[in-house]
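Consider the single chain below, provided in structure tokens and representing the form predicted alone.
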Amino acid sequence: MTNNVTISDFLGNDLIGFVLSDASVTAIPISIFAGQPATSIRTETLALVHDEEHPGTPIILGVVRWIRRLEPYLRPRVKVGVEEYPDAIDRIEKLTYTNVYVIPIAEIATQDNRIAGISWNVTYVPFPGSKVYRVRRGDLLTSLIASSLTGMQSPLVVGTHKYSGDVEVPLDSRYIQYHIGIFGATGMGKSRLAKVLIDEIVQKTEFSVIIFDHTGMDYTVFYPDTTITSLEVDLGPSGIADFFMETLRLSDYYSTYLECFSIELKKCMEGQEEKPEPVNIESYRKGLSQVHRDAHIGQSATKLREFIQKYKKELKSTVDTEGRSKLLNDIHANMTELLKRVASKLGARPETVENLAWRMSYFIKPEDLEIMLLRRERPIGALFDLARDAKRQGKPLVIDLSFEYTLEMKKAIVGDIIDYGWKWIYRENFLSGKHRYVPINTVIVIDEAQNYAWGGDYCEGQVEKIAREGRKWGYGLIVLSQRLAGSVDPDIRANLNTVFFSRLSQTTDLKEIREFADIAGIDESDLAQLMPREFYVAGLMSPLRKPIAIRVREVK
């Protein structure tokens, strides 16, 4: 914003009020004129505070709030004299007049009758008498608010100011590694704004975007190019095991028995040969039962490894059904062995072995299997090379997780692709041998966040981890949830440094978002009135520092 824009062209001439007494830094009153200013003024319309009969003091950008309709002689919870003579409020010469508070927002310099700059640190309070103006040149206030965003590459857009279409609110892209919340009731456009959001951020910024589409309609529809089912991605032996728990319908008392069987199938999956190991004193101190045990279950391991590949290949090089259906038949009756074998080998009692094979019999068909048998498999660390590829285009790489067969499973990917990004960070900066600093900028975008954030389990935790850790590796965070309480950890949402609420399910979400963010001045009235696509944003990424209402543009 450069300092040839004069103060009368900055504030235009839609002048519609004045500053009343009890001003302050985080409240100015102001009395709005009669007419058009008073029927046309809006919560959240954006004001100048104008204070010219002190010259060189700062102009107040804030936005209207607390709008109040008053009248002297008409006032509450006072016995007027007309409840009994409808006709007689016709006649009654009313002295209406309208109230509001302006919420300061920035300070505005001046020097010389110019523009000199912005500043979001506002300690100036306007005398009363002061005059109120409606922003009407938003262009140049759309220009004052980006040239004090330096330091940083193009400011990201994902939208306009609610009632003044041509300002729009840059967001810093310095703070998109402090991760970002986007709350709001089914309805009112979360998965929009999240689309928008990150079309900015590989667009414009050095960060990748893996997004997992928990139901597989919200975003793949728009990145079909980019979009991989996670059947192709690698399952690993803990979504193995939540698949089996799930669909056996077992208690955690069984959960040792099911992740042990989990590695010996994921071994058998891969096609892994079993090593025999050598014979050592402890296992003559076990005694030759379990040694013929442990035979027992690489005989039972080395069948079903056999029938799954002849399964694999037989799936490439025929269309027989009925031998196919042949094959899984056997792998079912391997599969069941061998977890019954790997029981017994955990010291399952003989009527907790039969249990599991009976539960196999009777809650898993043959065919069940192939949503694990048919998996591509592929590297997740080649997903976050997927995403950079996909960046190179301007687009993000999209999970589709609606083919899981249980949320269990869904969550064992997202937290395994997580995880994943760890082990990079580690590899990359600590075994490299390089003594560098290498972040893996990347953002992680979890909608239906309930799913995934809240619970305690190993995928809460990496999340978690991201949420605690991330911004110092580039590792970023993009949570949706139409909840806060009961669907995302304490631990997360505290430090989601920039937050997206709309109208939410539940009024007492606001209370959560106070406990976290800088959101003063805002109400469940303030929620009440925003439509589809719009949003408050408040928080790091905000230049403003406070709240204020947007409209995210369409998504077509």
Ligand SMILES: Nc1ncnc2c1ncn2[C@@H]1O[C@H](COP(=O)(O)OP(=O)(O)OP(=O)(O)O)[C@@H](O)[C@H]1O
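Residue numbers count along the first chain shown, from 1. Under this definition, the rigid core comprises the largest set of C-alpha atoms superposing within 1.5 Å between the forms. Owing to the predicted nature of the structure, the values given are computational and were not obtained by experimental measurement. What changes on going to the form predicted in complex with the ligand:
- For residue 363, a C-alpha deviation of 2 angstroms or more is recorded between the two forms after rigid-core alignment.
- Put the two forms on the same core and the Cα of residue 258 is off by 2 Å or more between the two forms.
- Core-aligned CA deviation for residue 441 between the two forms: less than 2 Å.
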Contents of the next structure:
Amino acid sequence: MTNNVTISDFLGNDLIGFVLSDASVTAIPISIFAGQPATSIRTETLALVHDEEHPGTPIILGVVRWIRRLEPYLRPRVKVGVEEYPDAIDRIEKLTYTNVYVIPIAEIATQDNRIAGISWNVTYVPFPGSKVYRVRRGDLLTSLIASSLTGMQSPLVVGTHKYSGDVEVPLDSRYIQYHIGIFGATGMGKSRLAKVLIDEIVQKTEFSVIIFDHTGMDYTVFYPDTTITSLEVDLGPSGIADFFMETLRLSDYYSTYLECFSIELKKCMEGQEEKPEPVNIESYRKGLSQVHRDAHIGQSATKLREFIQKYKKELKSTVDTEGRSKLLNDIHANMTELLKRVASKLGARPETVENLAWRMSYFIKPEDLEIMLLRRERPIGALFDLARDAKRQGKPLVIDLSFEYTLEMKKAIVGDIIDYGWKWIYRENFLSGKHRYVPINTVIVIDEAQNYAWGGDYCEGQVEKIAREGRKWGYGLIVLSQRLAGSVDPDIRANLNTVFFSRLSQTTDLKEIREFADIAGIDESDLAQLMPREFYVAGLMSPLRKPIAIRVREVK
Ligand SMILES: Nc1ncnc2c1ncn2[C@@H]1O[C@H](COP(=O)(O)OP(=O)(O)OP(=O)(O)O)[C@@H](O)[C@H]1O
Ligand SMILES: [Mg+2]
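Next, give the form predicted in complex with the ligand, keeping in mind that what was shown is the form predicted alone.
What follows is the entire complex, opening with the chain shown before.
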């Protein structure tokens, strides 16, 4: 289409000013015409600079920043002479004028009076006197930008330019697996932006999406058909171990005991007598043969298994709360016994064993176990298939975490599911013997990331692994948070190659963003002007090399 557009159609007729001396590739000083152009100009307005007197030179596309109102005599820090005569201010003649800077973001090539293409590398500096137009034909600019994203499937569009509602800012989907961060104070519309972005991803790319809905209020409402509760998800031994580690507030010193205990417990919950499949925990492998030969542990496990099975049966047939709570007490006691036996078998000192038992009674009440025992046993692997099914309907898979009793359990689930993705990649690529590259093409969305992406624990480690190594396997990450410091681990941040950011709750957070993303020229005052739904976008997915303000499409 671009070949057929003439320069004058493209520029339109909204002439607002002209270029002053001292332009450079990074900033072009502009004087704005008095009247309507001067009063209507706003920071972030999109402008086109046309050097009419030098035919064949490119048109510069830029954004207006640093608007200044000036007057030759009413200078700051100089006595003007009307200070003592308030009435005089109305009578003196004012020679006001407005200067702004246009920050170039792209160069639009012209040929024979027509538009010939767009480049994000600005090298041409327009001469003083060149004309400046406000963008009026946003549709033409939108298709010009889209046409520049060669090699890309359909671009993702989450909104339009903040002041030019008809200029869509297309995002390059090739960089989804280079990870995305969305930051902003509460209520700025992060979760809604994520929703719009996710819809674009599942509808326009080959990626499926798994969303963890921390509160169960942000995403489940939009996708009731493709939401499952996390209670349906079968926890693996590492997830169970992590739940106990966190709930019992244990240090890493105890991890071997807890991991081995969790493997035994898992078998009891499944009603298994013997261990059929190898489990991938190094520490357990060492203790495996010993633990298994040990009749002492065997007895305890058998007893626990019987109680658990009885409990599950009981639950189907009766609602006798007294009986249930007695059974839960028995399960709690037997679980504690199993933990003690596993720990002593692995060489724990008697004091350590007692300490574990004490923590079980102090930190975990019998009722707390219910949520673990009642879990349905949908294998984690099935979730990735469900996400692919949902994708075929143009939707993401939402995992509603709101029914979980503890944050530890939520974290264990998130960690386990991400970990399964890695096992899948490993199996398909290395164990299958097919010697071909099979990406997983899945994006994991972590809202309220302060709970999952910080703290150096199992869950944070899993999130970080995607951030560091996911791109190669099409394993992408979208993290959302109100804050950066103390909320998203620096190693995760450093790997977010596209960032959306809005008004931030802490001014120091802008500095944090600056450390890993090129957001040249944006400062706190720019952010202060953003309203809910408005974000700057910067990084690999944005074709514009500089951050640009967008207004997110409305989510009803
Ligand atoms: N794109 C949008 N379309 C329609 N309404 C929106 C949009 N973005 C934000 N809103 C409005 O703003 C409210 C807050 O948005 P959202 O829940 O996405 O904020 P948030 O940044 O995720 O906040 P929190 O940090 O508290 O989770 C929404 O309930 C909605 O009313
Ligand atoms: Mg939110």
